[in-house]
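Take a look at this one chain, the form predicted on its own, written out in structure tokens.
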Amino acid sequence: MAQTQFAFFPGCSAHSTGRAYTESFMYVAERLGFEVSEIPEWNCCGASAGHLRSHDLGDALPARSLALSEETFGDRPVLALCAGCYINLRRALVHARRSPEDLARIDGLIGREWKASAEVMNGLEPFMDPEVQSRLSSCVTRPLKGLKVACYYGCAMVRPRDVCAFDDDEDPRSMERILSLTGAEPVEWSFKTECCGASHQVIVQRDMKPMVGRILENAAAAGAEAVATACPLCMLNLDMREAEANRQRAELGKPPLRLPVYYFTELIAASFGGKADEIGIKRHFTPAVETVEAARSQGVVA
């Protein structure tokens, strides 16, 4: 039987920079019969600072939230939509499961008992069950007929391999399989797991900005009309910096890129008939409504 009950770890982005992801995920979750309950009194996962400052701190911050989830929801899987939150929660779980001594060490750090029994899942994983995919297909009323999409995973969901255990850390296929059910056509491209610069886009912009341009250019060269992602930071970097990439292209005499960037859940929600203002699509920096509407107009189900 498909897993439909999840403990939700919102992290710091769910109701801020990643709000469109949360809105579209919850829209889809409701229609697929998912029960998503927020972990009480959760705390920041430590983001990129946890393990940089201290390995103990890097384990303790996410472990406390996982322990709270276990106390409240038992073995219900913990869902982390943010890829950064996902990798930090997963890392703490993997470390705790290495040995009884490691689990006892982390228990001591957080001051509470934790069995480390519940799994941690990223935003894509709930949709990988065949039963869920069948249900998803039946909910599609406005197929995104022929919309060519470059599925972008970034790096935090797929690496390191011993922590993430994703379907393939170099050529993942999960998002392609999911979005194919909406009527969209995923393209083959080379940059699906390249890093977008992550938070370095803030502190070393000069060196990081070209990374976004290369990702978008590779997607366009592969024939993509849009990019889909499952990470709030990847989304922010690609969506917000596309205009700047186009300014640089103009200086070189190149035509502008016109690639809206979506959360994969926005595209699912759109194929379910969701209105743009209720599934997050109007929150983008790069205009994204027209591309979805054009695709939906070609694929109306009678």
Second form
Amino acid sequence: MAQTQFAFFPGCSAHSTGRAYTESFMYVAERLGFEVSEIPEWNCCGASAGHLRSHDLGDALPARSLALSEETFGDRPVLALCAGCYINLRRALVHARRSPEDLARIDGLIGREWKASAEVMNGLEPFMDPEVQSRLSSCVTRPLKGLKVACYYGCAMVRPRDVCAFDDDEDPRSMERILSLTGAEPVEWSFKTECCGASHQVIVQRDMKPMVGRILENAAAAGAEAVATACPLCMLNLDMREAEANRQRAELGKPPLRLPVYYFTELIAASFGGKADEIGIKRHFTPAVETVEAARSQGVVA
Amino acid sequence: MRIGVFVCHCGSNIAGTVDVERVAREALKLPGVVFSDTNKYTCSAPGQESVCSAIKENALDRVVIASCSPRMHEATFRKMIAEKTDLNPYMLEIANIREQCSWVHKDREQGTRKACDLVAMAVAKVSCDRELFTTNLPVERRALVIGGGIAGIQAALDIADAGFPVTLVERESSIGGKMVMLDKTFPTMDCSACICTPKMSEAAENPNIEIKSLTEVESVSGYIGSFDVTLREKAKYVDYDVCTGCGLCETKCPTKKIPSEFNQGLSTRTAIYKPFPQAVPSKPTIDAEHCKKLQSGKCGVCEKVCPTGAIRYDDVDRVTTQRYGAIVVASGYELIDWTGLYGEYGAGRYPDVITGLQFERIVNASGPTEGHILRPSDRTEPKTTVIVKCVGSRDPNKGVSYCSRACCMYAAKHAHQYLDKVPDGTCYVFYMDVRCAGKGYDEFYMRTLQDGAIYVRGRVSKIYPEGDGLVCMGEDTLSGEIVRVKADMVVLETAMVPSRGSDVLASKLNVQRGPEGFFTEAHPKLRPVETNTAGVYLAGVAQGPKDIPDTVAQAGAVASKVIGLFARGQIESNPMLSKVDVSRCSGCRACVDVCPYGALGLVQANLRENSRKVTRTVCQVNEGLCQGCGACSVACRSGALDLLGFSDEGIMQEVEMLCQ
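Structure of the form predicted together with its partner chain, given the form predicted on its own:
First the chain shown before, then all remaining chains and molecules of the complex.
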């Protein structure tokens, strides 16, 4: 039986910068019969600074939310759409599962009897189940026929491998498998796990500037017409800074890239026939509606 | 019972921490002890003499020597008792008061008390000892060498030259192994094939060597001096007695597009083929999987063109059994499959990312490019080449944790060869460390630096295509800079791993393997070519990564061991073996499952129980295979198994003595 019930950990992005991810994920989830319920009273996952400030804080912040989920939803897997949330929740889970002493230490920090029994999943994992995949295929009414897409995982989702371990850390392929069901054609490219520099965008802007351009250029060179992501931070960074990358290219006399960036769930939702304003694709910085519509109109089935 | 106790000073090794005189005095108070003495060096000639005369003068019937570890001198003292006294050599116990006492203690009082306890335990155990007798087993003077690489060839030649017959088994269609695929050997830059192929033909022509190609070991039974080995010689579809090796069949075979294993997939071969011109045996075989005739019945060209009528499409595997006195494992290695491990190096998607062995074929004059350095994708000369060391080696997260030892040197060799053949080329070598321990090795590395090779300390993190080349991204850890090198070709120096099937071979031979999968030697320093299974020896990379000089040296060492065994002609059996008391055995087979040597089996036995005849399943010890490890006597639930010379009773007496 495929897993269809999930506890939802929104983090700071799901209702703000990552709204398009949440909207498109829920659109798809509803049609695949997923039941997704938000964890009551959840708190910040501790990304960026928490775990660096103190290891205990790095364990305690995610553990509290996971404990609340366990109290409300039992063993239901916790869904963390943001790669930052995912890695932090998972790290606390891995730490708690190392030994009974570690679990007791963390439980002491949060003052709750957390058992660390439920799994933590990222946005891709619910779609990796073969049963879900066959249901997904049957929901595709407007395939994105031939849309060449570069699947971008970013650096945080697959590493470190003893924490994540849901896919190969150097050459992950789960997003490719999922998106190929929508009629899109994933391309082979080399920068799918390269860092986009998102966490540097405030402090070392000069160093991170070329990072976005490099990723998008590699995708374009591999023949991609679009980039798909599964993380709101990657999305924000790639989508928002494409214009700047294009300005830099213009200085060198190169043409602009015109590479829309999507959440992978937006592409699934589009292949289900979702309207542009209900699946998030109108919310992007880089225009994203046209590419989807063009692909869908080619792939109309009867 | 007349027990004598001899306490050794071992210079100051023991006497420095233990009051040996007091230990000797205390020993005299133990039950059965009638004599005690101390000695400066018991193992020396005068020391041994004084022990022997004390045994005779005091009519001692049991002896305890308190000295170093039994692994050090138990055999010395046994031999001494057997040769110089009338006592049975197994009426001896060693109390280890050096490694397990004086060396690990600082406090003299504590050390002395512990030594007294250890001596008391040995006295308790020696009281239970019984006389044991060795027997002589005959040795079949014929050796089996498994693996026809340079290690196996060298071992076979050395054994055969001493006059003993050898069967050299190779699972591929030619002997030669990896060495014959190499272009040059470091540091002298000898042509590898030129020094390897004469050895191959020497092996083929030696009347004492029988080469069996396309042959694998099916099963092994027996023990040192008398192994019964069943070999499976795969169907070759060519009658070697009739074939002259003219090669006409190869030129006419219509199936020509099979990737050549010998050229590492860089060229193609036919379905009937010899892997390379100097192959031994110098006759072709048919690759049944790709042969049209054998797959669909349509073709038969080779049969039609063969001038001697040697083709046999109905050929079948031949299974033979032969007795051997010794077995040499020289099963070699293969290179780790990096494509499944290094996604960021393209996982095999980029044709110009090649392995070191592929580079060997490219640079070789008889290779796919006739020795011109041309990259696989477009057959152009790469102007920039990047060599990446430690791909898989020293990387427990991805590959193996050990160092493959030869790569530093052949990476330097590859850089040297590349710069020699492409004078306007640039060569970068990414390295973690440069390990060049060997005669003339560091000088060779220095010369490569003078050739102009640019060594960058750091690992390559990613290789990606850009334009018609590849970009190698990495960190120069000496400057802390991120480097990006645009390369036309990348050579990965990949880790050596045990050859496929080593696990199966190990269980057939009852030989242990280490965590990394290489066969384990009996002692890392003192018995480097023997295994824990008597009569089975190790040569070459089968035992662990090494280069050609070390491999050849080890093969020679193995040969001398085998020749020594054959020269003796018989072996003295170890009497400290497991013994079964069938009246207590229930045939539960717990012992059979734990025995690492396959020495235990179940048999139907006719017994008399309660004055009635019964037939029951009981266990039986094969004394030829049993190594006396004692695992079975621990596993036995009913106490039916006991280890002679190490009886349960003796151990219990030791424990009781300690608890007093």
